[in-house]
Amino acid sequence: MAPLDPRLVRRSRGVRRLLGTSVLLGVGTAATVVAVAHLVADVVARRFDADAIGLLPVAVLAGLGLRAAIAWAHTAVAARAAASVKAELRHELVDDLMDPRRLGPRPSSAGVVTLLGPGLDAFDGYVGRFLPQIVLSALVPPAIVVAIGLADPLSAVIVGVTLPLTVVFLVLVGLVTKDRIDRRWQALERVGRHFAEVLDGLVVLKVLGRRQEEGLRQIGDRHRRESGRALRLAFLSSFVLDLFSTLAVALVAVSVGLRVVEGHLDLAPALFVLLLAPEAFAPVKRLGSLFHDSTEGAEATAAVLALLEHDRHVGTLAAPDLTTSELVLDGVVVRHDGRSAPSLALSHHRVRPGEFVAVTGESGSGKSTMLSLLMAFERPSAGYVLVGDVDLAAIDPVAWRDQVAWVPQVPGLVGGTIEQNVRLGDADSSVGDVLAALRDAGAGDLALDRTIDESGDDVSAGERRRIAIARALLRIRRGRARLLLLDEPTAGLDAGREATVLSTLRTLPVTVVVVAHRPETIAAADRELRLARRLVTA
């Protein structure tokens, strides 16, 4: 895990002012960390000795006044950095899940909402504090370093040794504590998964008498030994950098303090360079303390970047007329990453315009791959989809979308009305459509202005997927859609409802591909594509 990840660099405006702001103040912060030690160590020798002072005092003051100035004007400027690169990255994250040439498998949910919520809260930490303490940690010291080689040498070499012992363990420090937050990490996802599951199968549990409430404390448990042990590790890796940055200072002092002695180095340098040793090493021991505070804004910034960083359509032609162009799968393998063998395998089918093709198969034989494929929601990893004899991957995603229409396993609702979900296929439609629409869904016992929950847990499998139906069906109907694809449209439908679908799916003047298990959907097919794991039978 490096302390700041580049591709945040590239990608942030608010990072790069941030970082160019804290150059700035850095180099200011040397500056006056220098002059006020001098002031200091010249005010005592001059005192030491009897000599007058004259407005030195005041020069001090004033040096001290504008370092507080500098570190509340860097303090300001990286809270706001912090505020704005968080608005930034989560806009950013919301669009790129909303964007239509988005390629790839969808990501977990829980792991997003984790993400947007305490995820990049640890931002604060990361990018309001760690990061403009890198800057100073960088510029600091080695300027302290040649100012205390120009008054003492010897001195100056004493640092120099120490001080990147201290940074090596630091690095130390931060390999073994990766392990720990990555396990903390895991541990937080595993809390909102399990959460966010419970409450999903919630009636089913209630049902079958299984209370959850020893798991819930189970997962919170570990997750709360995870935060304790990274505590300890950052309590115990804090007293480390003090204990040798200490002992450095220490080293400083004794041999100042004996050639002052022996009258081989005067006493203003020697204040100098006593002033000037523990401000070397403060800015990589301040790094340190807040190095455990931003692991796990730098952990959040790494699963931002993985989820933003993906294959994007780049197709621009325009979708050619599906009434007339068939559908050609030429060599068709699609690998999803973790797996050994290939989603889906197809070495070579066609389905006609207004043909009516069901896709059986076993389980993890592709049939769900194949639909995401047709969507354009995936890219094969070797192959082509071609339509008429345009390759899918060069024709505009939202053009080629707005031919299809869609029916997936668990299709998606949203709060409202039934009538307002079966509008979303044809905002314009009239009130006619959409009940022909529900009728030929086999949902025309269903009220227009029956009121339904986003979660869609006050209807039923069955009605959730007539009204989807319907939604797909009225988006034919007014003409948006060439090309219907249907993943287990029947199922959890009686006999009679199922029939009345099926009728007006063969009636269609549209190419049908469907995803079917049931024997009455097969045989209510023109033809079945039968997929195996390696190899596709027509």
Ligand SMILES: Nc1ncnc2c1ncn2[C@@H]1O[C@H](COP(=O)(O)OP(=O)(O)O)[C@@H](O)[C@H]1O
Contents of the next structure:
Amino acid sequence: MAPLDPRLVRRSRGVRRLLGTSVLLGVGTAATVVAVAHLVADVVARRFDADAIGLLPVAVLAGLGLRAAIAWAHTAVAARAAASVKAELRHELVDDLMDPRRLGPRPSSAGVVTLLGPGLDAFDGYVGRFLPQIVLSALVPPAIVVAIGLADPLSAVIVGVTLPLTVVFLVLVGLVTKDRIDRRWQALERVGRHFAEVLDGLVVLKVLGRRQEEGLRQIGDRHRRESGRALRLAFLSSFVLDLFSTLAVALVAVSVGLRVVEGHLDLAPALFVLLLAPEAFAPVKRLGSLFHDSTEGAEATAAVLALLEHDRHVGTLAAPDLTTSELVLDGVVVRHDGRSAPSLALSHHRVRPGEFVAVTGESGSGKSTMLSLLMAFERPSAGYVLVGDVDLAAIDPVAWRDQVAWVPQVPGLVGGTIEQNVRLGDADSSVGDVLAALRDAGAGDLALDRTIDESGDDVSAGERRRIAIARALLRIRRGRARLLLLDEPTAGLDAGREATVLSTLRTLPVTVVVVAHRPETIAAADRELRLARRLVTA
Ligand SMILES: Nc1ncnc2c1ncn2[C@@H]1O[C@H](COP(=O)(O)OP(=O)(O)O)[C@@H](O)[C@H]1O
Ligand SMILES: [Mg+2]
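Please could you give me the other form, the form predicted in complex with the ligand, since above is the form predicted on its own?
Below: every chain and molecule of the assembly, starting with the one above.
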């Protein structure tokens, strides 16, 4: 894990600005540290020789004040930068997730929630403290070594040799901790995921009870243990760093002291060197102590970048008219990361305009994947989806989806009335259209003004489906959609309502592709497309 991912610098203006400001303030810090050491050494040496010191103490105070002001400004700037980078990335992530051209794996919602919440909050430590300290550690120590060298070359050699050793030690600690950090991050993510699952299935868990509680406790324990290990390592490494730098400073002190006693070195440069030597180590030591604070932020950065870096739809062509164009699936294979077997494999298949096709196959044979492909939510790993003779990948996905009505396996609802939920299909439709759509979806019994809440917990699975079907039918009734895709739409519907839906589907003037496992649906269709696991018989 690099301390600073160059991709983050490229992507985030806030980070770039912070690094720039840090360089300026770092130069200021180095200059004031050297100046104050010089002034203090001067004052002491003059007092020693009983010379006048004049206004020098005031200059020392001013220098110390300036240094404190710079440190304060740096903290303030960095804290503000951390907040703005967090906001920037949160916006970007949300925009990206909503981007209709987004391709690639859909992240787990628990993963996204963990990342957008505690994950990015780790940027307070990472961007707010660690990154500015990296800049200070790169600028201040070399400047101080040079200043020491001007006063006493031998001391500069001692510091110049031991300082890089400390840095090497820091890097070693970083390498050792890498695994630990990965594990801790995974443990945190697992806690988040598990907790989300537990909340989702609270009712089921109340029945199944204890064993889940046990599971949650174990996962929590693991996170606690991993955090404990990381902390131990942090304490140990900062102890070793302290020891190291103390020894190096002692070495400088002994060599300078002996030479002052023997008269080879004046008091003023000796004091100057002695005051500066610890300052050369201070930024690196602080970097070491911040390192453990920063690791979660670095992990979160990696996770954010992994989420943001994916393929995009590049298609720009207008969608061909589906009332005359065939849909052709030609040698289509869909593979998903981390799976050896393809999720869908079709040899050659065509759907003619106006046809009503039932897609069947055992669970996991790729039925939902096929719909997702037709929605242009993903792209085939091999082969083509053609609309007429145009590759779907070359078509503008927004224009394409405008022609499609879609009823997913678990339809989404928004908080509001049933009317509002149906009207999502077409905002300009009249109440009459909405009512007719509901009737055709076997949902004539649902009151238009009944409110449902965002979670949709107050509607049954069957009601949810019928609302979604009505929404899709509204789009068709309004002449917008020419292709209807449905994923197991009649699951959970009683026989009467199922019959209503099926007879509606039969009379629709559009192409219908329905994923089905109920014999009634298959019987209603013109044709069955049976998916086998990995191979197709069409
Ligand atoms: N995004 C994905 N990442 C990994 N595997 C996936 C993904 N989507 C689907 N799969 C896998 O592809 C196979 C087919 O899935 P799916 O199309 O949902 O099947 P069906 O709808 O026929 O039950 C399954 O083994 C499933 O686990
Ligand atoms: Mg499915």
